[in-house]
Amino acid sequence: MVGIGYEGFPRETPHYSFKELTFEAALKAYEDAGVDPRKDVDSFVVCEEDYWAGWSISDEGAPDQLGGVLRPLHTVSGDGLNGVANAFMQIKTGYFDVVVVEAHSKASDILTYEGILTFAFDPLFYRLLNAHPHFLAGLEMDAFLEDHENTEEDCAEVVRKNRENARHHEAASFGGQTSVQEVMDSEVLFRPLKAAEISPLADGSIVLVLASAEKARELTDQPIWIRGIGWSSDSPWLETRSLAEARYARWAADQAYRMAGLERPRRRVHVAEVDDRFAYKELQHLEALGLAGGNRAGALLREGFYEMKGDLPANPSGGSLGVGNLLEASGLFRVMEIVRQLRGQAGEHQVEGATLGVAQSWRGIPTATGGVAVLEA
């Protein structure tokens, strides 16, 4: 990692098109990396989904604002961390020295967010239920709390922590002080999932510049190294996947840790950014990543283990609950935040002495797809 740039993350950006958002983020990333996209970049990876964009073959709208016209470019129809994995593999072939990864959210332009989620469900068995798609999050949360050593109050504590952390992030739109009781008192929408435990949508774009080891040393004296990366999907069928455990995260972490030679991650990782689009998901993901000593994420949270000043700060950025749900850019946001932490550039939410971090993504309801990256200064 040699360059990062972002533009966002308000609830709405009526003054920007998604292209303008991306252009601003790209300018910052290229300046940070010290590269000219028209001369120095060998390939571009764009993480895009036609349904979020509102038209098919949406990658046709990607090259202009990245400086990638008539250059090698391909689209990952998925989360931004999967785009990082694609860039990583391109560089490892030896044919590419510098690869750019971009993902964005223009959620404020979407008129039928719930409809798009519903369309992702199986058309014969689940779509015909005509239920709000977050019913699946309620079922997952219920199964998770039933099978693991966590409580509804623990999930509410995640909201309190992340919104407090987001108060210190310069671009977060949903930071603030809230209490566990206020979260518990919020409306129950998909039992036991409450309104305050669902991250709000936000707009933004993120651009990362990756380089080969040799090129990275030419461009910067502070590269952040990808030590391990992995991705996985559980079954697409709800009846054959685990609702209580995020197996996709565990399988992806196994790959990334094996590549990084990382054992006993809970004792070695200094900071983690994990998907928390629903509050219970942060606890579920921490356990799947081996960062909770078994099924003890809630207990460790109550002990302050995941707080900013704790042994392993989790989502010091504020996560999706504090910054916002960035759709396919969510995983790229987590990678970017780990890079900032390891560079010592995270500002008021900096974790002191962080040199090893983990970023984890999930593509959201109704998928069981995610990725994990281990990054080191």
Contents of the next structure:
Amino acid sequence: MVGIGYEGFPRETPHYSFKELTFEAALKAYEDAGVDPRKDVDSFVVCEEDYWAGWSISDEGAPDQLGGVLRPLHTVSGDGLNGVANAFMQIKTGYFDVVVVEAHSKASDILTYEGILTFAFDPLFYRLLNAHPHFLAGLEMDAFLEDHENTEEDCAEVVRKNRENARHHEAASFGGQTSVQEVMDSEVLFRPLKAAEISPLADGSIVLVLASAEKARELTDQPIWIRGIGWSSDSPWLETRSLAEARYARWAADQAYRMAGLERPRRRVHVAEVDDRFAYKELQHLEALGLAGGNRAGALLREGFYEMKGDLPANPSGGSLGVGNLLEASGLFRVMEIVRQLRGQAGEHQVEGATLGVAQSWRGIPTATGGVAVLEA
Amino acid sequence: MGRKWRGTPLTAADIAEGRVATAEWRPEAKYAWSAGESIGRFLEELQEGHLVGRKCDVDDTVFFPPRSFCQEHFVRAGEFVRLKNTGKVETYSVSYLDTDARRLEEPVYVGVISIDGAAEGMGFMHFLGEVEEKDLAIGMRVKAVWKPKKERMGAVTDILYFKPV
Ligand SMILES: [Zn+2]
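Structure of the form predicted in complex with its partner chain, given the form predicted on its own:
Let us now look at the entire complex, which starts with that chain.
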């Protein structure tokens, strides 16, 4: 990783088109990397979803705001962390030295967020039940709490922690002081899931610049290395996927850790950014990533293990609960935050002395798809 | 009719009258796209009866419609510049069908018009009017015909068509 840039993350960005939003992020990333996209970048990867964009075959609208006209460019209909995996593989072929990855959220352009989510369910089976799409999060949370040693209060604690952390993130929209009791008292929407446990939408674009090892050393004296990367999808059928455990994340982590040669991650990883678009998801993901000593995420949280000053700060950025749900840019945000931490450039939410970090993505309701990247300074 | 297939054929009426199992879903997919700085200004100026472009400061290329950045030099675009509402037909076609593919009584003339003062070939697709089909030609000089001011909405249709000059 040789360059990062973002533009965000307010609740809405009426002054920008999505192209202008992305262009601003790209300018910063290229300046950070010291590259000219028209001369130095060999390939571009854009992660987006037509239905979020409201634009079919939206990849055709991707090149100009990145400086990618008449260059190799492809889109990934998925989270930005999958785009990092694609860029990583392109570089590994030896044909590409510098590859750019972009993902964005222009959630404020979408008037029917729930409608788009519902449209992602199987048309002949689940969709005709015509339930609000977040019912699935309620089902998962219920199964998770039943099977694991965590409580509803632990989930509320995640909201308190992440909103507190977000107070120290320069671009977070939802930082603030919230007590566990306030979360517990917020409206129950999909029992046991409560209103305050659902991350609100935000806008933003994130651009990362990756380079081969040789090129990276040429471009910067502080490259951040991708030691391992993995991704997987559980069964699309709600009845045959695991609702209690995030198996997609466990499988992705196994692949990434194997590549990185990382054993006993809970003792070795200094900082983690994991998907927390619903509060229980953070605990579920920490457990799947082997960062919770089995099923003990809630207990460790209560002991302060995941706090900013704890042994393994989880979501020091504030995560999606504090910064906002960035749709397909959510995973790329987490990768960028780990890069900032390992460079020592995370500002007021810097984790002291962090040199090994893990970023994890989930594609959100109704998917069981996720990715994991292990990064090292 | 050629080969006879075995089985029971389905008719449109079978589906319409619910004699076979079907599922129907109408997606809720609504958006309010932000036009952004350049296209936003462009649409506002259209309502006032003006065409504006925007400059790349590197080589003074004038984008029309205006863009916020240059895709060649990858820099933020510079000043907005007001352009004349005249131009040249780059290419045209005569459409005999409407959007439902029904034959039109009067064909529609559609052209790509490069706007005077904008970069080579930059302009927009619009209707051609006040012209006979036999007089249409590539390279023809044309001028915008605007809707009355109170009917303009800040849309490309604030121009009715381009006519020969
Ligand atoms: Zn230029």
